[in-house]
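This document starts with one chain, in the form predicted alone, laid out as structure tokens.
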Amino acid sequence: MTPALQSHATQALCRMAPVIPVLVIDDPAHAEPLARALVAGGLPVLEVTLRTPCALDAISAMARVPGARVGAGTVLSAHDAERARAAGATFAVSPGATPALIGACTALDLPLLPGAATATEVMTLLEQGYRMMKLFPAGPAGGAALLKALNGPLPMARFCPTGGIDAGNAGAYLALPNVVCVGGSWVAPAAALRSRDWAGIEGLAREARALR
């Protein structure tokens, strides 16, 4: 799959809800019930990170839940896309993008959202064939004012914003033209997980839902 292929396929995964939640899970008993709390209120697309021992479990255990559109977030190397692959996951995202990185999503068939802070870093994507990109960390990078500023030379670019951001400045990253959905872990919080609230995790993302 050419990096313009998964730009499409990536592209077509961040326009089906207003945000994408970040998920940090640390017990695999939460996956199921969190995957089903978060589709029911909206938010199919789920970016489970890859920063505990077991992520790889809650991706194939969220793979399995009627609706679910499950990806692997903080893959950083080869050795990452293919053991989210392998898990289940139908899409990578990264903090950055490397070459070894873009090699392998693109032998494996695995779509990339690749991450991206400068003008630089966007047109380098741009070139490589990636027209949909992550902006990380996107509140300490600039913020809805640098989105503001790529669109005019990058039109072309558009992008999925995670970093600093909430319920609260969610809405102010979707206006801009060249956001199509933004990523947060407001929707899950460490709090609602520990307790299993899983009401409550529905209430967040029908609010989250409710942003575009």
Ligand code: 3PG
The other form holds:
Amino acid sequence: MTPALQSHATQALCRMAPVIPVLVIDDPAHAEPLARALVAGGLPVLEVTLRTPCALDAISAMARVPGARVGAGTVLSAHDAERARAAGATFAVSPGATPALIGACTALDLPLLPGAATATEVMTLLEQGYRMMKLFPAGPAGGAALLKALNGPLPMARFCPTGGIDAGNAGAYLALPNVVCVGGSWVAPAAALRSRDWAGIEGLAREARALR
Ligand code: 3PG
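Alternative state: the form predicted in complex with the named molecule, after the form predicted alone:
Every component of the complex follows; first up is the chain already shown.
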């Protein structure tokens, strides 16, 4: 799948809801009820970060939840992309992009949402065929002001900003013409996961869904 087609696929996913929950799952038993709560709250597109030992099992369990579109996050290498694909991930998200990762996702038919934080990185991804990208780390890199500035010379690039976004500042990002959706962990806080507060997480998802 060419980078252009990958971007087409990730942009369609990013259009499904204003927020992609970024999930760090420590307990495989949390995966299914968490996915059900987020989907019920109106957030069907889920990013499970490959940062915990059970992340791949969590992806497999969540991919079976009706309505869920599950991708892998923190995909750093070709090996990560292969493992994510085998676990059932239908897209991959990376904080950056490397030729090896792009080559692997292209060969695996795994749509990649690659990360960029500067004009040169955005231009490099555009040159490779990616129009849809993640701005990471959105807050520290310059936030909504950076996205506004990038939209001048690079209006063809579309973003899912992630990193430092919460219910309080998501609206400012979502109002920008080059922002398709935002990513964030605030809809699935660690404390709510520990206490298995699925109703609370569904409520946070509902609030996030209403952001746009
Ligand atoms: C991440 O990869 O951790 C994401 O950028 C999530 O960032 P957040 O915790 O600031 O939402």
